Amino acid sequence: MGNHVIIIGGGAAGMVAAISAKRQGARVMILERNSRVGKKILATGNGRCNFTNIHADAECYSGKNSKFVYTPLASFSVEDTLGFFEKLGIQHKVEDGGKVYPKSDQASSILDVLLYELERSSIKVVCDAFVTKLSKKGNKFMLQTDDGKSYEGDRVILATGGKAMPSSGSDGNGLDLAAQLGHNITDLFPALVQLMLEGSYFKRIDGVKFVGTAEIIHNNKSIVQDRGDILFTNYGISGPPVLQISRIAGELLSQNKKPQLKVVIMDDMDKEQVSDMIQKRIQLAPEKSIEFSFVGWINKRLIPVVLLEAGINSTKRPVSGLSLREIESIARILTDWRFSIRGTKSWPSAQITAGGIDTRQINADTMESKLVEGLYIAGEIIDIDGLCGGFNLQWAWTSGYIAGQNSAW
């Protein structure tokens, strides 16, 4: 008979770890603090569950030592993930950017097949079990839950998630358990999260959406950029490109640096072309007011704010009266609008946690702690976080599967 493996956390990493350990002959129990397992899975991919990405490789991950990902991903790859879920009944499809979804377009189907496999494999799942103490005596691990119950196991897999989306049960408690056992926790900050910007007119453009480019600038250097649907909000800015680049902003802010956000509304033209276009529109209808002359080209609610930012206060005068300098100023805002970033939104808004258990204290081949023999670590609790688009779930499946496999004997 294999080891008695106790998994703390019944999320993506924990469930796959449980199935993997059971298949290797272990006795397995999941302790989940929520009233049900897999709560966060249902929220992913707008309820469709973008469960991996065909482009997932080490380049798509961050952390103090992102190269840590190489070995685990080579051991349990995207292909292995697709095969694993196909055997459970998930037919998949690949969409733009390599995002992989179940053909059913339902996140619940991923959770359903995992739950079915847990039950079929006779894996014990204890819900409403919030682990508050974890220690090791001799070869045994002792666990205590907040309702006073005690559990004992040969091996423990820590898969409690990070601090993002605390409503799903991940509030950093697992990081405390790891720290109690001597693990170093790197700086934590929200990632894949909206940015809060300095400025007084965001309420006026709240909900304005456009396709453009978002870029993080620091010391006048471009650090990272991404393109897609961008959305102004009452606190600043959101949308997939913003989430994608938010990690760099969060990292700089955590180091007390002052990053800027550059927004390119007209990213299919350069500044000169935009300037020419404004002049062409002036010639077509010189009698229109400055504000009205942009209708049909720029979102109506954005026009007065762009003009204000360009230093044009009287927008009702005829557009023919715009000076060359004013035209240049408008063109600059439309192709290079700069904002000071005052922060990121907090943990409830973040999709993922940046930072976590130091990877130098984890064996990349087995996911076993180098400090505590028999303790395995999986998922978001580790100082590894991926891009938006299925990369973080892939890390959960990979690290969970390897931890489960190696904990069994």
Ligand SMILES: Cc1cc2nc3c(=O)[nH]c(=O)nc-3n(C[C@H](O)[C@H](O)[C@H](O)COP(=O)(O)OP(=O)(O)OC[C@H]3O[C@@H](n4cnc5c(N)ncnc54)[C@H](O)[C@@H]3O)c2cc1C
The other form holds:
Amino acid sequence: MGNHVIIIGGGAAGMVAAISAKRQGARVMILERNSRVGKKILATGNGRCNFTNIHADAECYSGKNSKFVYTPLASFSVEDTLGFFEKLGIQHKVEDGGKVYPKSDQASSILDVLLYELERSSIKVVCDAFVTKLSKKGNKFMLQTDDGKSYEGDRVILATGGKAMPSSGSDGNGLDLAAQLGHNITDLFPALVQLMLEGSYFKRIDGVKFVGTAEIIHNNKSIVQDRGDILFTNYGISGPPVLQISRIAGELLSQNKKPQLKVVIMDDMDKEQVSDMIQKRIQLAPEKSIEFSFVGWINKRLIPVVLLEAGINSTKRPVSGLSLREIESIARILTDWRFSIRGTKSWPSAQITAGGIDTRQINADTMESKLVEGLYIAGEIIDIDGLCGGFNLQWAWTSGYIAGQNSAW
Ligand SMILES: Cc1cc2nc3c(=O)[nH]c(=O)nc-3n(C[C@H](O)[C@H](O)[C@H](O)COP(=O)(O)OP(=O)(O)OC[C@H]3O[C@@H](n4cnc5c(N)ncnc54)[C@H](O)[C@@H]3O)c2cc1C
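Based on the form predicted on its own presented above, generate the structure block for the form predicted together with the named molecule.
Everything in the complex follows now, all chains and molecules, and the chain you saw is the first one.
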């Protein structure tokens, strides 16, 4: 009979860790605080679970030492992940940007096959078991749950997730368990998250959508940009490109720096072309009011706010009266609208945690802690976070699989 491996946290990383430890011959138990495992998986990929990305490599990850992912990703790769899930019954399809989904388009099917495999392998899953104490005495780990029960194991895998979406059970408490055992926790901030912007007019444009570019500017330099569906909200801005670039904004804000957001509404034209287009529209119907002259080109609800930002006071006068300077000013807003970033939305809105257990204290070959022999660490709890597009689940599968494999004998 193999050693006894206890996994704290039945999320993506914990479940795969359990399966891989069992396959190596260990006796495995998962302790999960919720009444069921894998709750967050159901919310992923808008309910479709974007469970990996065929382009996953070290470049797609951030953290104090993001190169840490290099070795684990080579040892349990995207190919290995697709093979692992295929054997469990998941056929996959690849969509734009290399995003991989189950052919069923159901996140629940990923969870279903994992649950089936846990049961088929006789892995013990204890739910409603919130681990509040973790210590090591001699060669044994002692665990206590909040209902007063105690557990003893030869190896422990800490897979309690980060702080994003705390309603899923991952609220950062596992980071405290790690810290109590001497681990360093790097600065934490929400990532893949919406941005809150300065401005009094967001209620008026709440819900306005467009395809454009969002860019983070710091010290007048462009740091990162992305293109796609952008959405104004009553607090600021959202949409896939905004989530994608939010990490760098969060990092700069956490260092008390003041990044700006540049939004390009007309990103298929330069400023001169936009000015020319405004002039053409003026020639076409010089009698129209300034405000009405943009109808059909720009979202109606956006027009008054764009004009306000461009410094155009009276918008009811005929558009023929716009000065060249005013036209340029409107063109500037449509091609380079700058906002001060008030902050990011908080943990309940974030998809991922930036920061976590310092990777310098983890062995990249095995996922074992360098401080506590026999303690393995997997998933979002580690100071590694990926771009939006399947990279974070890939990290959970990779680190979970390796931790499970190496914890067993
Ligand atoms: C809305 C949303 C959509 C997402 N979509 C995608 C996507 O499409 N693709 C992608 O790659 N990534 C996506 N992510 C990110 C991805 O879901 C996570 O990175 C991943 O689930 C992390 O896995 P994990 O196992 O490390 O942690 P989690 O999945 O958070 O699991 C941790 C588990 O530990 C349990 N736990 C915590 N503390 C304790 C304790 N003390 N005792 C016992 N149990 C405990 C929790 O209840 C939880 O079940 C999304 C995230 C969110 C919030």
